Amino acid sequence: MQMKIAISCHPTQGGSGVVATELAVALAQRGHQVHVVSYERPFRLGRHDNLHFHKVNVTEYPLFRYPPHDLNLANKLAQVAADVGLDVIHAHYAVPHAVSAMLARDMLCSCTTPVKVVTTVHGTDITLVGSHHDFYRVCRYAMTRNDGTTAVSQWLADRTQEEFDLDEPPAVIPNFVDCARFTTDERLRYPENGEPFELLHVSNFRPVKRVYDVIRVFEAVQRELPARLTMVGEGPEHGCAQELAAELGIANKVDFVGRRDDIERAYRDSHLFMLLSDYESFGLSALEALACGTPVLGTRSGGLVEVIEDGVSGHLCKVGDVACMAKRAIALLGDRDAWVNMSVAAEHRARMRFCKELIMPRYEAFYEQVAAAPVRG
């Protein structure tokens, strides 16, 4: 069944915005009419006949100390729903997107076929925003009064249920990867004749990403093997990470390159991807690396254990255990056969479980189920 779907998300480089944008593109490619609603065009949003972008204009009112973005978003979603006859508004994050979507739904309550609201929780809305006293009630309201909730991993679904005591636990629909884009084509070969190993980190440089651990692990690796590190992304700890590299005397081996639109090329040009976070609700960047045949060094925390098979497609260590991480990285990179085998297993893991062709039907079935059910009151 072809549907008319609005997707509301953050347009930034974080995982939720990437997932929402990739979902919008995939739905459009499958024949659905998709309307992306945000204050900026998401950076991965491509062009397609079935894909439309609607900018939320946040107006400055002298009466308000802060611009009322949530209300502007609700008004834009209601306008799009009324103009095109939406079946579903899919909000990525409970706050503010699901709350604004529900307000838009209620504005249109006189419609014969009311628009339904689906919420996907990505992690920060649960682990930080949702559990904070100032936001707890509004997050719980969003998830109990919308028409359906999904989580990107079983770990996050369990955490959400534990935190908010919902009548129904979120449905688990994992993140996915475009296996036609993230491939092993022109994959970087194993180094020879003293060529350096290429290590990679991609994130928004928030404290939870533990970028200092990434620098320290690399410092240990380069003492044993010729190596370079590429740090992709921007965020609050970007400058301090550069300072740490300088303090450790490795600044000339660490490249901070900011945002990259050809991120799949960065994965294919690397021998090891490092994601050493306090926790990942899923770990989309790790999945994209796997699809490109790049083994992942990660932490045994959150949803990352559902993405990486420890010792098969990557290695997992306790959060903050830099010694373990460095030991695993050095052993893997120093053994050609082990690296080749893990690279093959990484690609296999991504393609057998997480290609978008496997995940998209699950979203479509969830939309249809929600669309056929009565509106929650």
Ligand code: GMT
The other form holds:
Amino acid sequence: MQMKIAISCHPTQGGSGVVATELAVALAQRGHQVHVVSYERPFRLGRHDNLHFHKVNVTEYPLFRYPPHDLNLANKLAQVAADVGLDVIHAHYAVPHAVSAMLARDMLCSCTTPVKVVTTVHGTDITLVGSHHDFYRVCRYAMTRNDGTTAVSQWLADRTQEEFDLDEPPAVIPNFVDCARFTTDERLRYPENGEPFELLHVSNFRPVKRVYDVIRVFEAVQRELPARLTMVGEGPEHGCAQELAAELGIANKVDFVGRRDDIERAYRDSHLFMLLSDYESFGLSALEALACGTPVLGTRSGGLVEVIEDGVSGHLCKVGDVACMAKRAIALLGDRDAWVNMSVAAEHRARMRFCKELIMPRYEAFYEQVAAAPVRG
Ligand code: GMT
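Beyond the form predicted on its own, can we have the form predicted in complex with this ligand?
Below: every chain and molecule of the assembly, starting with the one above.
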């Protein structure tokens, strides 16, 4: 069934914005009419006849010390819904998108076929923002009064249910990867004749990412093997991570390259991807690395254990256990056969479980189920 779907998301370089944008493009390619609504065009949003972007204007007015973006968003969603007859508004990241979407739905409630609101929770919207007492009630309202909720991992579904005491947990629809873009084509081979091993980290450098552990693990690796580290992304702990690399005397082996649009190239050009976070609800960057045949060193925490099979497509250690991480990285990189096998298993894992063609039907089925359900009383 072809549907009319609005997608509302944070347009910046966060994982939730990437997932929402890729979903919008994929749905448009599958024949749905998709309307992306945000204050800025999301950076990965491509062009397609079925794909429309609606900019939310944030109203400046002398009385507004803090312009009410969330109301502007609700107003725009209601306008799009009325103009095109939306079936579903899909809000990514609970705060504020789910609440604005519900406001839009309720503004239009006199319609014979009301628009339904689906929320996808991504992680920090529940674990940090939504559970904070400044947002808790509004987030619980969104989780209990929308028309359907999905979570990007079982771990996050369980956390969401516990946190908000829901009658039933969100449906789990895992994140996905574009297996035509994130490929092993021209990927870096195992080093020969003393060539360096290339290690990689990609994130928004927030404290939850534990970027200092990334630097420390690399410091231990480069004592045993010729190696270089590339740090992709920007964020609050960027400067301190650079300082730590200098303090440890390895600044000349660590490249801080900021944002990269050709991120698939960065994954293919590395032998090991490191994501050593306190937790990840999913770890989209780890999945993208796997799809490019790059084994992942991660933490046994949150939803990463649902993405990486420990000892097969990557290695997992306890959060903060730098000694374990360094040991695993050195053992893997120092053994050609082990690395080649893990690289093959990494690509296999991504392709068999997480290609977008496998996940997209699950979103479509969820939309259809929600659209067909009676309006909540
Ligand atoms: O933490 C980030 O990198 C950004 C954040 C977001 O919502 O933009 O990422 C969360 O959502 C991603 C997409 O679903 C997940 O892959 C990340 O694991 C998750 N981050 C955390 O849970 C810390």
